[in-house]
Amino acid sequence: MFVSKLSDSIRQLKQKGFRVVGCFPLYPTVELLHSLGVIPIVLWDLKDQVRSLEESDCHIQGFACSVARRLAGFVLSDEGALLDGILMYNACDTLRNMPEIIQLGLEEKGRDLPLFRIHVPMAPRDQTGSDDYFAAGIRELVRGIESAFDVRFSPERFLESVKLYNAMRSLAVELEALAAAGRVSYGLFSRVIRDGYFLPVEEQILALEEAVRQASSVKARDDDGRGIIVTGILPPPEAVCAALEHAGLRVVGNDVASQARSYGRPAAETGDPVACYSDFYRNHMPCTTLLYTSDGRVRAIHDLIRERNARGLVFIGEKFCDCEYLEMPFIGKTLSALDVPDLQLEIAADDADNVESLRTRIEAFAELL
């Protein structure tokens, strides 16, 4: 497997001293990690990281994602094995399984690694009363983390620790807008947000602070009746992104699980991580690896096409991604009731950077609207 800045930055906080703990999917309990002097390193969106699938095709079928494939095989590799711990919580049908898997893997390869795992309900908790088993899960977990690492919890640096994060977030929103102004390309933007996963946060924080700082002093486009709202569970590549542009389409606003889903909503500010992670999940923004948020899909894509003003709506379609690709026949024909034409593309797992076959769709797109 080749150097990527994933294992280079999991490689300097250990030269540094740090443990580093691999997360996912998409919205573990990072404040925690972080409070207990752990570096949680967010495990998505690894394209760029892992180019070969050689080790996760001898575990995971051909027709998963490509997330949980990628996944796979940086933790089973040479590279994952840098790290001191992994977290999971239950998501879709193939990450839920994913413990398992990995657990087999790492046996295989002789490895001991300690992995945390929370479940988290996925039917709403009024209907099912879990707010006990559910906190039962969160106080194991600190039990857990300071067993295997010997440490020890403080409610005053866990909610240190929830306030660097919410100030990420609100750093994350304020360079979505600018990108929205055209005041940075959203394939920037893109980068920025996903090469922070890899990053304490606090290095995350002055990424962010340099790119907004670049950003304002760039002057606004006018609108030109091409704004577009992207969605996905995967945010575009960067050849898409390129190609969007180029057909003259700007990007004002994302429904991207690995952008606004992530960092749309602050994190209660408070020193229980019960109360906090209650909150979290339980208000989440809406989300198809938390079912039981799905419902509110319609409404906050309808709600953000009408608040940024787009004319249309591209969704990235993550191949074998089935909890997306059920909604998305529904979502579109809602869509088509309010004369918002959507734009559907799939990438797959073995689709290099070369977007030929999707151009020419994106420029129609572009035309149509």
Contents of the next structure:
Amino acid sequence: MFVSKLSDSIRQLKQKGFRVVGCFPLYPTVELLHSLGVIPIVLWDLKDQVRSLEESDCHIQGFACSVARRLAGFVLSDEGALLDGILMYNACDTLRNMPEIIQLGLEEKGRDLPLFRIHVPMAPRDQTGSDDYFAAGIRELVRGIESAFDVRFSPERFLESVKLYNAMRSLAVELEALAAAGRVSYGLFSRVIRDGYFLPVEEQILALEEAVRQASSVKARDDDGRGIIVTGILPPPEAVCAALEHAGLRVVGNDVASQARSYGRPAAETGDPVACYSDFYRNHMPCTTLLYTSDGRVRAIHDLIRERNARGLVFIGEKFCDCEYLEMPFIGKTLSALDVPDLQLEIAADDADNVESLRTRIEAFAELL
Amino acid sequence: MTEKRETSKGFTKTESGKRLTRMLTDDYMNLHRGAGEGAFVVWVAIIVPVEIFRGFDNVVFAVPESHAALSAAKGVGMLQCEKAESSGYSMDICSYARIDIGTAMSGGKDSPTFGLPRPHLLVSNNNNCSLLVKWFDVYHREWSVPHFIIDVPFCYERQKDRDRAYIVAQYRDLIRTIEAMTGQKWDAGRTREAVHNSSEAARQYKRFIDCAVSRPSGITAFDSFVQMAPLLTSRGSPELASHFRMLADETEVRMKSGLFPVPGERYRLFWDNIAPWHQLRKMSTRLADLDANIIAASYTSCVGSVEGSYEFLQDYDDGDPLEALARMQNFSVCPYGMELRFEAMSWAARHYGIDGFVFASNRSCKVYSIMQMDLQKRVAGTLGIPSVMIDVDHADVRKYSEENAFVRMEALLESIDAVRSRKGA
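With the form predicted alone in hand, show me what the form predicted together with its partner chain looks like.
Full complex below, order starting with the chain above.
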């Protein structure tokens, strides 16, 4: 199996004596793990990390999204054996089946991993009070991690961790603005953000600071780069980023789940994880996977287009992602009413490098703008 | 027994079949009539507890999934799917959703029931599948109809008290929502009565599907697939319990009279997934010609059960109806993880004397299908029962190849013969 940054990072962390927990899907309780001395690694956007799907093909049909297939592929690989645990919360229909598929796959290999789960309430917040239910789940999660790793929770350390992650989020916002100004390519920006998920937050901050420093020294582009917004559950593959830029398009904002939806809003700075995560999930950036928030996505996209003066929207469709594909027709319709053209691209598991068929459509879209 | 058998072996049109047609016709007619006369119309996902609505004076409910299955069985599934696709909905999305969206967006055109009356409220739940929440969100946004989402924690293990209390709290909010929207007052007694009716209906339905225990089986799973429809459209009504009582009685009488769907039954098979609605008659007849019978299915066996089991839960004891409904909120297959599903399958293998499993890998239902490869391994490794996986789409015939499916199912029958030969040797 070809594995790059992700396994290198985990291997280095293990050599330093850290315990590493793989988390999925997008918005796990990373601050909590970090405060307990465990390094969270978000297992998302693994397209450049896991190139062979041989392992997952023994467990999952080909009509699952590449996110699930690569996730299983990684955790069941030799590199995945370096993990000390898995943490997940409820999201889509495919991902909810993953814990047991992974556990069975590990059993077949004679391996075992602690699995931590939390149910994030999906009822609209103005509909049913779920705070008590969620609070019990968070407390159970804390006890579970404490017990598995023989560690003790500390409100002070938790607050420190929240502040660190917020610092990272703030730098990500800064780098996004530099990308929008054309001072760093969207492809490079995406790589820095993605690779950051595989690093401890302290190193993620250093990497972002360096990227911001370098980008700040580059002169802003004074061309009339046609500004677009990119949306999707995953960012475009690097080759698509390059094709977008080659066609004269500039990504002036994004509604990508692992980018702006992840870093767009800071967590509440408190030492109480119940208060922190109640606020975190309740007021999260709209995301198709957080069922109660997705009503807000249309407005969020419209606002982004207006604020960034974007001329169009590019949807990066992850093949077999039902959540996204059920939302896009309506979003597209509302954009038509605003006279904002959109381009819908579909990326399948083996399409990361095979983008020539998309290039023509991207170029045609750029001409349209 | 004076009943006349109307079809070839494998699939029998009985008196209960005719009664079923009448019931469904009445259900849809009453739905349209009620809506036309000003009733409050709710669209629900299949395991939303409609017994709650029966506690109101003038609330009617429609079940889009059931309508989509009916459309597929009546041969208009593909047509409706294509309408949704032309509106931008991907062919990879669940075919029920595409049929329903296609029907709704064309004002009910080509629907066997003239579509469904426009809803005042959408009620979905996310434990059967969260895709359904997104599907109902389409109408929520297109038509500005309120959408109530019942959030039900997924069961990797048995339902916890904490989860049940959370579900009950949401039911109470649902009731308050409908009271506020309609001005009607919810009557707990009427819901209690509806829960009794549902419990009795499930008990009688279990009698019917247990006719598969006999050798040869008194039914095919295809019989039980079609009989599921009123479980969705008539749930909570006394007529449903009567229907299933007569159905079970009639089936038992037929068996006593020596009438079996596959008289020369040599292979007793188990189906795992939603019914292939577009293939019911074709598949059952062709299997019967091979002396094979799919006698039971996870899809139909779960009715009246919980925890991924197929055993009847219990008679309703007249307690808090919302508690009872919350307990049943996990009925169905999809709200359960692999351990619980495998437990249920193991029970079914023993209970029904299963010779082989057919895993229908269904591109339209990821929540049902994505774990089947591992279930298949466990069926082989732990139960020692041969199995096969075939590609199916429950409602979009374009994603099904009869020849491919039968090549594999015939190979399964050969495997069963090989196992028997080894045991005999």
